[in-house]
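Next up: a single chain in structure tokens, the form predicted alone.
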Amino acid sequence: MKERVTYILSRVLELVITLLIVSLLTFAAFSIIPGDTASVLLGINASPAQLEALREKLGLNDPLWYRYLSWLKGAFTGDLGDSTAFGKPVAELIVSRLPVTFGLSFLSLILVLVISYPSAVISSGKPGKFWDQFFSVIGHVSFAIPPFVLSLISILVTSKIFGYFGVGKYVEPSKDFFGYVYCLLLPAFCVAVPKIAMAFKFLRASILTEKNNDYVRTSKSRGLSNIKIMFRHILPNSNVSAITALSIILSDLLGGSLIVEQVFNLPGLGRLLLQAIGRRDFPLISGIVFYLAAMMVIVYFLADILMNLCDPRLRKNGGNI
């Protein structure tokens, strides 16, 4: 238990750690770009003394090292200041498009999860057969596309052709919680296909890495069916490679869905980013971008924790097998 409880704390040290660096390169990027929040603010036609004014007001002149303690201040705490572009604090604009990313992520990952898992143990049932050469093509192909092409060809063959989906439509979770879940689940499909074949290779190698230990043999000969086997041991050791994936998987899918968010007219982080950047809005950039790293990093952090409760031995030996 004591050895459990220090390593979960070396973790939490480690995240703290990675996002006080986060934060850093975070803050460093958008400082060294050209031009600043009050050159955005006041325009092109603004005169200097206006710039100058606008800039000590805002704390633009404050050396860099206290700017940078007073932003991840604000970063902690949620207080980043306002949008120059919308008006709004950032960290409210934020949180009013967490339910479209994150809910379109969750839908992503039960697909991912409900679809790669089976086919990963079909296919490995009988390497080189028809199932398994079957389920290896679709992933070849599915891993190809790319989500913002399969998101044009979905919205003309569901919406255009058959009248499903309402393509543009967004729906509150508090208004109507299963319109919510239509109108993001042709989005999550198109974000989701390439991470199945992801996961599906994952699954399906580590499955038959598992399958050629000789603790399958001694079942075998205990008596045991290869299905109880499989469920009962192969699967649960597969666990390791199975977290590696999905935590690679969760990470590109809060990061990834910006161009479909974009497709879809969903208003999520992807898009509001989008249109920080078209204008120049440095203290909502840098917020979204902060925030999204800052999930991706705390995925990591959770997975390599369910790694250390699923196999012991990743603790006895630093986090590696």
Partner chain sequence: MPKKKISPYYIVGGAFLAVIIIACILSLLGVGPSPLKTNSADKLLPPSASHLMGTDNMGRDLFARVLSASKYTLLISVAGVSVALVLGTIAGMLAGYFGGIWDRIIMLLGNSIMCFPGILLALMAVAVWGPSLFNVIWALGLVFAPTFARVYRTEVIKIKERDYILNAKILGVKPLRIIAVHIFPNAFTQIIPAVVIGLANMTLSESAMSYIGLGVQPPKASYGKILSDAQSYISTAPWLIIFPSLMLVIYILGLYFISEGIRGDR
Second form
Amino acid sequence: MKERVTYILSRVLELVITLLIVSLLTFAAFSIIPGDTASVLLGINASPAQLEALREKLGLNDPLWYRYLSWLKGAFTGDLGDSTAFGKPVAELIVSRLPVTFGLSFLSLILVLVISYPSAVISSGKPGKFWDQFFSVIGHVSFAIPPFVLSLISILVTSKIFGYFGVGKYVEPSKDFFGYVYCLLLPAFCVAVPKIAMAFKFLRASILTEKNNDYVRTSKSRGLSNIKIMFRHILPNSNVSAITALSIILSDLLGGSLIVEQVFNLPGLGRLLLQAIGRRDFPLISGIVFYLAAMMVIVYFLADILMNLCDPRLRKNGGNI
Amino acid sequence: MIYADYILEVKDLSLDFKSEGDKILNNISFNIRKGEILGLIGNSGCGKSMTALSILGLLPKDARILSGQVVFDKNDLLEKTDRQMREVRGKDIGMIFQEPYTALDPLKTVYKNLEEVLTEHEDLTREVRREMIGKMLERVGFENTGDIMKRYPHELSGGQRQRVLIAGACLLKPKLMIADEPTSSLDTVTSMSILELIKSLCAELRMSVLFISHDLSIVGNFCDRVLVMKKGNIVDSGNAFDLLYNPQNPYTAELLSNSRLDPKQLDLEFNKPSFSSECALKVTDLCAGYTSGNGFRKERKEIIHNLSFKILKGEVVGLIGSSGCGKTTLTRAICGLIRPYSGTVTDTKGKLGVVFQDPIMCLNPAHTVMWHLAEPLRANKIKMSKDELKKAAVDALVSVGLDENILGRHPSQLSGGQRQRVAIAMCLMLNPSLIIADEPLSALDTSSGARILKLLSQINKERGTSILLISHNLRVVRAATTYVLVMDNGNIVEDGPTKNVLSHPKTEVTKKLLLAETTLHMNPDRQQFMTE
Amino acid sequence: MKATKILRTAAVAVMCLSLLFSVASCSKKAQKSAQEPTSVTVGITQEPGLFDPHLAVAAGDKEILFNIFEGLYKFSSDGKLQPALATDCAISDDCKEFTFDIRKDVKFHDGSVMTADDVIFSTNRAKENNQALASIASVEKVGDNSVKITLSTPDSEFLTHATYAIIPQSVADQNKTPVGTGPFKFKEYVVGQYVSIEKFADYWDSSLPYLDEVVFKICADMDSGLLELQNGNIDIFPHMTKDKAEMAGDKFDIVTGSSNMVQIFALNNAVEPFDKKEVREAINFAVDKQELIKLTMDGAGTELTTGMNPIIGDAYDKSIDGTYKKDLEKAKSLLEQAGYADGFDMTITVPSNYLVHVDTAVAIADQLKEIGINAEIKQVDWNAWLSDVYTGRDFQSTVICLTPDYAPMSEIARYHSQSTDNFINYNNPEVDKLMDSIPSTLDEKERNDIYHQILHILVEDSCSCFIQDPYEITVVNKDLEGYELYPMYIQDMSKVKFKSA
Amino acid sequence: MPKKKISPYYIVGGAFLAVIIIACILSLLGVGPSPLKTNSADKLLPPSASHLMGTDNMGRDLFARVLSASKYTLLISVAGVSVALVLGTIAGMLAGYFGGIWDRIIMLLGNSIMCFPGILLALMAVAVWGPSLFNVIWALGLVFAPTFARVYRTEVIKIKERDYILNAKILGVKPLRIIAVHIFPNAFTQIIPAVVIGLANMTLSESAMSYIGLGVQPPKASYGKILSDAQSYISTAPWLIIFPSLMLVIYILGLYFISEGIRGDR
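Right, the form predicted alone is done, so what does the form predicted in complex with its partner chain look like?
Full complex below, order starting with the chain above.
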């Protein structure tokens, strides 16, 4: 058990250090980028007196390092401070955007799994044959299409064929869960397409490597059919190495996809970040970056645990965890 | 006990690859009687594995069966559909392979690995399956079968894994077992126990065995009858004993002599080290090992426990021990690759050369031979003009028996033996006082191995460089070294002149090593061995 | 082999399953039935920032707040000032004292009745936060429902500023809970999604408003807004471009009018070579404004000659129109006079988030090439433009849209040499003298003459190149009526109603 | 050894890339109408004889703009990837070879850059050195360096245990020389698939950067810029989106086939 404690401790330490580095980067960015938050909020015909009043109110006058330290103190006690642009607590703003970003991320992750796994299995079943070439080329074309072109085309196509496809009718999950899933389906597909190509490429490679391992030959010599060998031996083994790729994809998704949110007019995290940068909102940007770093480390942490569960070789103390 | 009727008859089977066209097997025919152990011998590439795979119908995709029949239990296997063949595989014919390390699914316990054979062919209740597997594991030599069933493949040694595979192949009491080089990647002691296991199983289950190997001397002692194959044809057959001792067929004779590396023919002589001269290497109560664990807690795993020995200038010393006794750790400590915890090693910086076991990995694939030879000089800031450098390189190549034109070549264009010799040439560039050869022969075929040995002894003779030869092959040590150290779990248990130690072993470890060697490589002049 | 065939069919099945799921569920289309409370959705593209009427300055905020708060006077759609919370106003001869009669029994959204004290409280609070009201010296009660405001300096046009919001003293934080006297009450604001306001039953003008609820839906940009329009999620969508408006479909009317904005190709008068009048004139002759309007706004914009917008009315002097027509020869000769016979290099710094200004700069650069000037375009992020170009005045030339209040003085106030908004560093003592005389001339006709003189000098000096006043284009759902277009950034929803109702 | 016939991947990949390279050469020679001439008369014209690919919202000929855009897209993606490659290689090598503390520090830095919004990083680069093309390349290079570093690190960890590296250490070769001369040539072949993906991502994120006025300054444009400007005309002028995307797909497919060819040979 002691083994696990040190493992978790080192992961937590890694999270703290990443957060420190990231917040330092944000702080450095803010001390360099031109533009002052107050004049952004009040527009060009605001009077100097007005600007001064707002700066005082938002505490923009104290030196940046002081604001950074107070933000840091707040971050570690769980209070991320208030956003200067929206006047609302940063935590509340981020949480208000999570349903969209989480919804999009997990829906597209499901799409990635549902589409890339079967296609990878089929194409690695008979490498080099028609299906393999077909999926590989489609994979790379879908990788090359810019996201917003994909989104726009999909809207045009679905609205022409199905008449109306709930674009923009974003529904709170609390109010009507199915409406929520339904309106996120198409954007999730657009987010998922490049990720599907990536997952497919990786899965196909790992299945092919597992296929010419000796244990496959052993099972064959015992009379198992190809399908049984694929599902009982090859897939579990290639899953182990696929977990790292999937965790990278998931942490990428959780960062919010700005372009799809923009085209589908979904209030996700990507757009909030762009607005925060546009309005030079230091607490909000640091809050979002804090969330991103935390998400990344948590996802990798879960990936490690999943790996330990799947692969006994990784478990330090033999059979039991 | 061998019965009269045939279990398997192969009638003029021929096979070729779609892409290449030249025949891999041209109409070979042989048969196996019930309960008989038939050996199938030949150098790599003669088609022996292909024969086995065609029996089980596991040929690679682009292999084509041109003609022939494989009659097993009165019906021709080649006619059977894939589904019908699946019933035969694992039930009537079992198979085990060369590499035990990767032949088991790493994610599944031993029990799960074996259970699939039963679930595939029979539908028995869980308890019956558990009990059958338990009995079989016991039969192949495991004591606490309950615990072994729960263990994972990576927790077992090579030998144990091969036993599990044998258990898997024999679970349903097959009529025929095909063993494709089962022992060639195991050390001598474990190989011996595996072969004995197969023999006893064959007798008990009245099972016949098709044993495939490239090492004639092992097969001689173990099989009833032997077939010798050369380029897809069966060139010689007969019972094992007379094939080994008075081989009629010239090819068989040649195979035999290569496999046994007769020291007499090599007539190696060594310069006689005078005891007064100082040592090339002095190691005094060395402790070394590996530290694992990250930043905070360093976990020390000590492998070498206060070991000391010394090598005199110009002396050739052998180091033997079963795998896992710390030989590699010792070499790394001597070369300075790992810092010892305590004890001292005389400074060998720049005065030491190493020859590694694996010929594929001993040279950097990205650079030419010339670059390799120039690298040691560059590393030690020895300034030389362009043609001086070339001359030194050519001398080194000549001294290892290679000619100039390979200077521009890449390692991928050289054979295993040639690469090993370029590595030796690299060491010679610095004119080291000591060369450590870590298992230089085990990965090479016997003839190129013999030439490497001759080269080492020549270097020792002409340049007076002392050599530390590490090997698990006692005949090589007996032929090539004057002094020998025997190691066991991190300590030297016995040392002395090679002749005395290998003829009158004092410690248990040396005796076990010698015993394994005699049973595996039956040596014609038997009388040389102690017969207590 | 057999194995992969099964897998293939499984994969195809999964794919069409997910498609089916989307087809089936999209058939349930929300139907809007008549008897439900009438609600109209207006599309906006800027995230509202502040709801406190005295603090809010951003155009996007004022647009919405017009429905929640009202001042003593209020603009009507034709730009005239109408009495609102004040019934009428007596102005002293020296234009320093303004006595307002307060309208009786006007209720705030929280039910309390508006008193003179609320007016005094609101005036003082507005004075602190609004530069235009700096001239207010004191405000006192003159009887139960009349208030007198005395100014420190005379200002004949003070009434145009008397539109600041009157708010109850009792409400602590207007930003969180806005309370005013307007036709609609604040309902809810969800960041990133919408702002909703609902009908204020006992509004002082009982005939208004008609709608029960108005939702201002926040769209990422005009394109995603257009998609929602086509899908019927939005009824009114202001500030569109001509080509997009035409794509809205036949269920919508297109309403166009002036937006009282001034797109200026600003030349920094303090920087070489734009400190020479001839160079500025040359540029005015070289730029083809009609071509620019066609390129950037598909022709939907009125050409301007100087800083004041003709929509202001009499204060504008029509005679100055047409002074600058494209004349390359004249431009070249002017350049020679200024000593730049073979042209010069210059940079146009443009804010990157306004695509229309970037395109205008590109077109201008293309046109200036014909008289030997090669202009390089430098895009900067909006905040960098604000701090470096507007306040820092560190630029050669730029393209931006100025949004003055709907008052003649605020249109040209920036050309006073001492004004903080004078980012083009224009300096003409004559203009300063004329501007200073306006506040004290009570008579409107006299004031207009002074304005005409100022405009003539501005055109004479050709301080910068004024391109266009882009049309305000709004798309309105056909079954709505009563929507009026204002020449300023305002969405008056009080007169809007469904035709059937 | 059968004659080494050129694998089909090279031929197909070469053909695709040739399209892009020809486009660059044509625009360098100034063939066809000028990509900068604005003209309100022929605004948003569909593809016709006079305008092969139609015109954009400023009346400029799209065919000429796409040709000149090929130059910038090629320049940005290749330069950006090489910056990322150099930074990534150095970081990956150091982290992989020395391991221990170095490994953790470099990996932590890599993670932080990965979860730091690329746009903010680009803004910083612009603020400090100005919005020129050169700074965008630097910013993009920095954002993509961690992915390359990660690939290199795993590769180096695999190679540094091999016999020829131990041999070099024993012969006394200095660590830096081991990294640069011994390990690098063997590790480089593994990086090619990552380079292809990097080039694709680079062109796409350059278009995202154009939202905040970074990248190629108007009137010049890259594929990404044309696409992001044309975003609002997709229903009225679809050709503004189709042709640049087509060129982009050709560019990336060309790279993919070349990389498949290289992987096939090894």
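On a predicted model such as this, the values are computed, not experimentally measured, just so you know. In this text, the rigid core denotes the largest set of C-alpha atoms whose superposition between the two forms falls within 1.5 Å. Positions refer to the first chain, counted from 1.
- Once both forms are fitted on their core, a CA shift of 2 Å or more is seen for Thr26 between these two forms.
- Taking the rigid core as fixed, one finds a CA shift for Leu302 smaller than 2 Å between these two forms.
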